[in-house]
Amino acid sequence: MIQSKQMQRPKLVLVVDDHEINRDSLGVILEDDYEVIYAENGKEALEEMRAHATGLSLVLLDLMMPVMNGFEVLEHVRQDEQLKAIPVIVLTADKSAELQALQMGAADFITKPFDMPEVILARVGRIIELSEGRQLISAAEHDKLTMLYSRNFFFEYANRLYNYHNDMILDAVVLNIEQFHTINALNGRDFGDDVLRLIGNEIRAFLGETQGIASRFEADSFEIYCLHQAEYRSLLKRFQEKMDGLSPNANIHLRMGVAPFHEEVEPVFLFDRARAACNMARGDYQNPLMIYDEDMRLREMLDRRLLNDLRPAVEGRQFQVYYQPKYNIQVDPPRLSSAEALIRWKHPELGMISPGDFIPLFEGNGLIGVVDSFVWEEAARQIANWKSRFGFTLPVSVNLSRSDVFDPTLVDRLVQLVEDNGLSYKDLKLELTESAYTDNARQVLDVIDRLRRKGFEIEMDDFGSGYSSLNMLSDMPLDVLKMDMKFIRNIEQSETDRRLVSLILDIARYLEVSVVAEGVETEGQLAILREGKCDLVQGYYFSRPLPAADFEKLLERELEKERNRSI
């Protein structure tokens, strides 16, 4: 239950002075407003101060006393963090001893003798209201647990620097804690506070010693505005090391990203630069140092440009549909079998983007979906087409992104697909690549099981760069693993590649799965796939990736084989 305002405590006042008459006079004046305690000289005052630091509103002072006078009292103060919130009024006759004491720190002054009851409690009351409003304004200010500012008073202050000490070089750095969710869920909240508080006392500490502010941006992020440095390596191991001697128990990793100042850059924009450099540093332990240079700006802008020309692309077909072949190597000669959907974009302004550049861009920013519907419906209307031109029909592997597996109408889209283009549900097979299995796991094991029994094909892509066990691998749907082609690359030269190709062979056998080799180049790897058993490879020993015309004339080239075979 809330209490009432009558019912609540009365705001507690010290009463600093040595001539028990002044203590007295103040405390009848006091008394029927606020709880009120006495000291008889400084050194009583500071006791009473840190006895009381968290209760106590102000504190009216004497300057001249025996023991401890006022000013010395007011030395401490202004030292002490804790006791400088509380606001102190000073007591004298001395005229010309007022200045100095407001210049030490006192909120304000009331004159001797005390002939003017009204005026004293008004003037205690405005300090006490004046003092609270501010402890109020402070507690937005900062973050509780780091004593760094929060994120809107930061960038105030920060647009102040910057618009008004211009002789001032101020850089942009953001510093993050990585996988802090980790670290919480490993070794519990307190530990991680206790991170947060650690990194906090040492940017207040570095802050110290150049010029500067900072804040907790978020959870696990950090931002400071500093003088700029002429070496950031040196502050980042300094934050490190920290780190590092927090606990033996616990691998804390920090990255950090930093923009240059420029002058016609505002602060908010130069830390969105030093944001995303962190974040090209995010996971990279050999080099946790990122600073924004011309060539992230350029990427930045293409960026942007890409995600804004994303719609308009799709609405406007600049998104063209490759098809690489697939080729049973078990039989002689190698017999086309199946065919990749992989996707290119041809922009108007910009002419061929690969894919590098805008499919990890669109999966960070949740739209690669767009994409994926788009290869999904291009490659099931293709595969029709080629069904009822040439009575064929050549199995395509389409891509399926984290977040597709995600969506709730998964499932009911791709069995959509299918019956209205006549398929059957082997015709579209369904590309997962292995590091999707270890997001969310079970939610995903689900979905998949859910296609499997609808009669959908699942091939596993980049089979070898995830992070699945073998125990979690025996109980994954699968049909088909496709062997990363970092493997294939040097198993004519590396023994040790060629013991990895054989036993990634040997998992497939045991489960049962076909094997797709990618990437294969030469005669050479195909001989060493074909002699390990490898069912299908495709590559440029074969063909590289064709727009869908030039496939055709490939399609066509390989049925007329098959025909003269047959004859």
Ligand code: C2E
Contents of the next structure:
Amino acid sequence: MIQSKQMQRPKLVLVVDDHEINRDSLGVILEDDYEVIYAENGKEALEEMRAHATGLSLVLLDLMMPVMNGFEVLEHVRQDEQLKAIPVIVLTADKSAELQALQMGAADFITKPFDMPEVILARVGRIIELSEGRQLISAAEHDKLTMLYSRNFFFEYANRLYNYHNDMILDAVVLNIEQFHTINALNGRDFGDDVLRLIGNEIRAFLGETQGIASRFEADSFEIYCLHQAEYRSLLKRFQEKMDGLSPNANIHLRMGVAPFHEEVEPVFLFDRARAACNMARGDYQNPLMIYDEDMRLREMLDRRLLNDLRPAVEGRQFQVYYQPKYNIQVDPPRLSSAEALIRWKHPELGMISPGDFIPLFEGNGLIGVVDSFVWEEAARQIANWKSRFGFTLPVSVNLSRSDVFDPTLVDRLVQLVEDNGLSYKDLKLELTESAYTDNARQVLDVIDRLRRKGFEIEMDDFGSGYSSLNMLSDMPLDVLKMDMKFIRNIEQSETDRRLVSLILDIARYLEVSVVAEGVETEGQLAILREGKCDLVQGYYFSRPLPAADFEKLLERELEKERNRSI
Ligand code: C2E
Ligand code: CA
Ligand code: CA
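Return one more block: the form predicted in complex with the named molecule, after the form predicted on its own shown previously.
Following is the full complex, with the preceding chain placed first.
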């Protein structure tokens, strides 16, 4: 049996225009689908709206009218809890007025003259649908603190500007506060709110001078969709000066990312770009402004490609593990002591890709676990293989990513790996970058403790690139400090760098851990390190990272030397 659909009463639409011809032509377009009522000026419109407050689905509002114009109507509507819920589409021939109307709460606009009935019907239908949906969700349109748009509304309006205003060149700007949580922690939440409010005020002042819309989200991030500006340095400066004025001692630093308009990039994606640019400026107080450019676009395309290619690469065995030797330099001649496993990606089309190009990318989205597990397994297998063939064990260290540390199965998996390959724990060393130690200290320290209790040795990688303080260091579980390469680079030329290295060596002695110097390329660097009692050295001076087969030759040569020495 076919059930007939219940007849619905047509929805009620109010058309407000002082010109009869306009009212009539809209009436003709709408009357097949809607019940239409009319008003000739703003005052009448408000009366009709109040009379039909709960039954009215939409108002089509002319802006220029006698008695009371459309802007005044919008102002009244905005302040009226009940009327606010009724969506208003403004009718206008003046583009700049549209944006103002939008800012005053209009849902959309229709341009005069009314020459495309289908477009008008579609827009009317869409807005009614949207507003019915919205009333259900009843999301807040404005952020209470700054009176900027909340995020959903912001993007809804931004899309509308993008879709219907092909003549407007709109850039995406993201403004962020450095270390906002610290500002809050040091100065209290009220002060933090003052900071946010002040930025909100200044953004609204800026939007009063140009055209655009703005929102705040995730506490301290501001998104501005505004007419293209010739340059953004002065805009950022203007915000920064407000901050300095609020409290010169609070050390509030702003950073800004800008993605210039692109006709094929929708607002959501344009803001992804602006945010990426803004993130690149993070912590850079010298250059707090970053504009999304061609390089970043290429980088973005490469990233997307690499993400897609990861799975086939694992299956197709495109990843290879290279080994770079570490030498004990406190004996003469230096003696091979261990190696570091470093991943390489031989991409069938892009060629050799450096880990610097894909490790941070995969770290950012959790895929790094796949790569790391592969390297660990490969390295463990290799240690066992060399052990059985050469009769001696060369320990190999593998890199852990910060996300590995948060994997609850990490300890068990590493233990399993060691057991399956018949190794002892100290044969598979683990390198973890210094900044991972400080990220989320308690949990990280806990996992490292458990690993060390099993018998794994932990090397703190890139030491000196993070911000561990001395008193933190003395509580950190670690066996080896791996000095960041930047300290070695100019050690021969720079007295300061030499002092820093010597300081790090002192710290290591105090902590009773050994030190690896990485990136050692010259005889001169080696001499300084040996003099300073650095234990181990890794770098091109001894060897670049090598494929397993080549590393084996190095291993054989070293064994040969040992044999000659002992005879
Ligand atoms: P890292 O752990 O600090 O590794 C040392 C990097 O320095 C390696 O770069 C190595 O090839 C390079 N290097 C060694 N000696 C010298 C030298 O004398 N001069 C110069 N200029 N460079 C030298 P690579 O292999 O490109 O790796 C870069 C980074 O990628 C590594 O830095 C590490 O953070 C990451 N990485 C590499 N393999 C893995 C892996 O399997 N898992 C994870 N999570 N990260 C990895
Ligand atoms: Ca490393
Ligand atoms: Ca390192």
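If you superpose the two forms and keep the largest set of C-alpha atoms that fall within 1.5 Å, you have the rigid core. Numbering follows the first chain given and starts at 1. Here the structure is a predicted model, which means the values were calculated and not measured.
Q. C-alpha of Glu156: shift of 2 angstroms or more between these two forms, rigid core aligned?
A. The answer is yes, as the C-alpha of Glu156 shifts between these two forms by 2 Å or more after core alignment.
(Q) Taking the rigid core as the reference frame, tell me whether Glu231 has a CA displacement of 2 angstroms or more between these two forms. (A) Where the cores coincide, Glu231 still shows a C-alpha shift between these two forms that is 2 Å or more.
Q | Large Cα shift (2 Å or above) at Asp372 between these two forms, core-fitted | A | Asp372 C-alpha, core-superposed: shift of less than 2 Å.
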